[in-house]
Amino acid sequence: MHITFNRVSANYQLGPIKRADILTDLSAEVTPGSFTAVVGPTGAGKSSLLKLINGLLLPSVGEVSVGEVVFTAKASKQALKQVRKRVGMAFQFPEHQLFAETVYEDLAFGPRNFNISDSEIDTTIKHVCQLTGIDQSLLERSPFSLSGGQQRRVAIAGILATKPDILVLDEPAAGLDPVAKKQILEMLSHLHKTEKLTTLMVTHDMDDVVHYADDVIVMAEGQIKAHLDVRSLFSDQALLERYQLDVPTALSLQQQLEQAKGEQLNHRSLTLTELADYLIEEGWV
């Protein structure tokens, strides 16, 4: 499932509130099957970019392609329904999307909306529970009686129940404690690989970028400023400084060691394992 933005600009309007050109002249192509992190300062347009993919935000200029569906400012309801079946979107704090009396009913809502039969819904719910680690004993419980981590899993399972080809995730681990955060991100990474999804994830955590993403889209001022692989991003110090991007923990520690020693390593470390290997290789320890 390829995703292409072709000279796209977009306005935002909610009732009387309108902001022109929250996204401006975007052109990019997301490789099918890739895991792409979307980074940049607050207000850069990251969440709006995700909404374009799901048709929740329509281009005012240009066109968006999601698989074989191409849509513009005048997208039909049929085209948008096609897109939304193929694209699963999790907003920040996706548990706020929960609403039904039971976990089962929440998971069944999406498939029913796409006219899937009850027998197929039963099979789908069992499958997504296995994928997301939800014990089926929870299906008849209220989703609001669950822990924060469990609610997050239910919300993501509800998205998977429509069998999307693309996942777009807006800081999917926001607000979770470190253990629950790692569990959710590991789960999403596993889903990405086993279900052969194309995944885009907004994040501010550069360690998450290193550990889970293949590519990175850097956004600022409503524009895509760079689209490159992870190692290339963290090798470009000028780009990092220009858009005030943090670096992963290992690279930050390396820079502190280099400053204290007055020398530089020959490689930039993205993980603590890499840093340890480079320190040994160059005789710093």
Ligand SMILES: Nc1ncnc2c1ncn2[C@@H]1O[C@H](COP(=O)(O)OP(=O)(O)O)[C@@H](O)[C@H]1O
Given for the second form:
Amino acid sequence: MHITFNRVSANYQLGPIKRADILTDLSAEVTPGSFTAVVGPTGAGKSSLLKLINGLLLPSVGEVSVGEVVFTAKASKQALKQVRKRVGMAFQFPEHQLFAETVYEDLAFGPRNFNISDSEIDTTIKHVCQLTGIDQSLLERSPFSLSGGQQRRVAIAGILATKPDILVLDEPAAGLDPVAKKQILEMLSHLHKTEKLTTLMVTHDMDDVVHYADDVIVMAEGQIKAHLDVRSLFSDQALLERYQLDVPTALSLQQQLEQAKGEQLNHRSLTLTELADYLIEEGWV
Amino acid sequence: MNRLIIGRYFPGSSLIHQLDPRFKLIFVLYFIGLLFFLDGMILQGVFFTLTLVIMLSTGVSLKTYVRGVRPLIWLILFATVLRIITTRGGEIYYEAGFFTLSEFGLLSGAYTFLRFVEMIFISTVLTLTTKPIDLTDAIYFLLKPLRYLYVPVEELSLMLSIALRFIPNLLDETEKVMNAQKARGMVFGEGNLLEQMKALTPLVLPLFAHSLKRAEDMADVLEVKGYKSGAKRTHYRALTWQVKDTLGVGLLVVLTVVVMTINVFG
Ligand SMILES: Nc1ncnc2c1ncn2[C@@H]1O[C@H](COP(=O)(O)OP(=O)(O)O)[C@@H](O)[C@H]1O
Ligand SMILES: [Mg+2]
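Swap state to the form predicted in complex with the ligand from the form predicted alone:
Every chain and every other molecule in the complex is listed next, the one we just looked at coming first.
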């Protein structure tokens, strides 16, 4: 499903106070089946951008289209429902949304809201448990009794249970230990590939960008400053510096080596294997 | 949740903002007390004007205050109507058993309405211009004498300031959880009352779970930092009483004298 932002501005109108626009004049297009990373400093508007995709935040100017549904400043209930069924959205710390008595009930919450039949829900839950690596024995447990990593899985499974075509993730691995983090991201990447989910993911970790994403949206001060593929981003030193973006571990290592040696290499390595091969090739080691 | 203005702080630097919170708290309580002794149109007018002047001098728009009254409007109208139909006196326009519509009834209905609105306005002024934490300090100060009655004032004020401190977090969290459930297809505010109450479970339960967790952490932190109840404590934030505040007390005295004089001789 196509996602397009057409000259969108948005703000959080709060009570009597007129707010300045948080997002200004955004235009972008996300192609179906792509994995897009969204990067930028805190407060840049990354989370707000994600909220535009399923109408939790509506544009004040311009329009957002998701598939055939178009959002402008006003959105009908049907349009919202339709889009929210198609878009699975995991907020930061999605485990905070768990509430039901059992894991099973929590997973069934989303599909029930979209009036899916009980028998179909049952099959879907079995399927998402498999996808997310949740053991069947956990289904009757209380979600509150699980470990942090498990809760995160359950929360993500609960989002997948509505069978979305688009997956929107706000720092899905924040606050997890390195092992759980890797597991969650591998799982999401696997889902993206096998279920052909169009995926958008906010992250601060440039290694994740390199490992999982096809292209990158760079945000700062409520604007989309660049939208380009991963390799072009890390080749553009000026851009990286302007928006104070980190570089992947491999590239950082390469830069340190270059500095120590007082020589500059042409090619920029993004992964450690790539760097190792390249250094051997160049005869540095 | 964003509509309730009362209880929200608007940073600013107006004269009202600068007053000592202890004075402001006393003033508001006393002012509300005086509202019950207003006799006649002149006094009502004076107090209404004074309330308006105070409100406007905070630099917050009148619209904001009016919005603050809106959530309570049904309660106010109920009290007003009750007052109108149960008071008789003066010229009687209409009568049907228990129900009367009389000159005095209409007048005292209007007074009741005004009193409610003024009460809300003036308390809103207090919370709009005083940081919650300063307000807690002021409450602590006023409750201090109760220590001699073995009331745990220190603990109460600690509880209050912790509670106030976490209100913004709770509001933020409410919004987040609400968004998360909306994203899962939940629709809030639809269906009959029972359905709406049931619909709150996915919102309230996560908030509870999270608050309990935080309370536990908080208790651990207090323990680790060696907080002991009943210990003698000094204060990090000191309140300073200024000339302005004394002048304010003067205003209260004048108001009292005026109200009393008119009540006795008017
Ligand atoms: N619910 C909200 N109400 C009002 N302002 C908000 C809200 N959420 C975010 N903001 C403001 O919007 C701006 C962008 O925030 P956000 O989209 O969360 O950025 P990011 O995810 O990149 O850190 C910030 O200035 C933030 O204060
Ligand atoms: Mg964010």
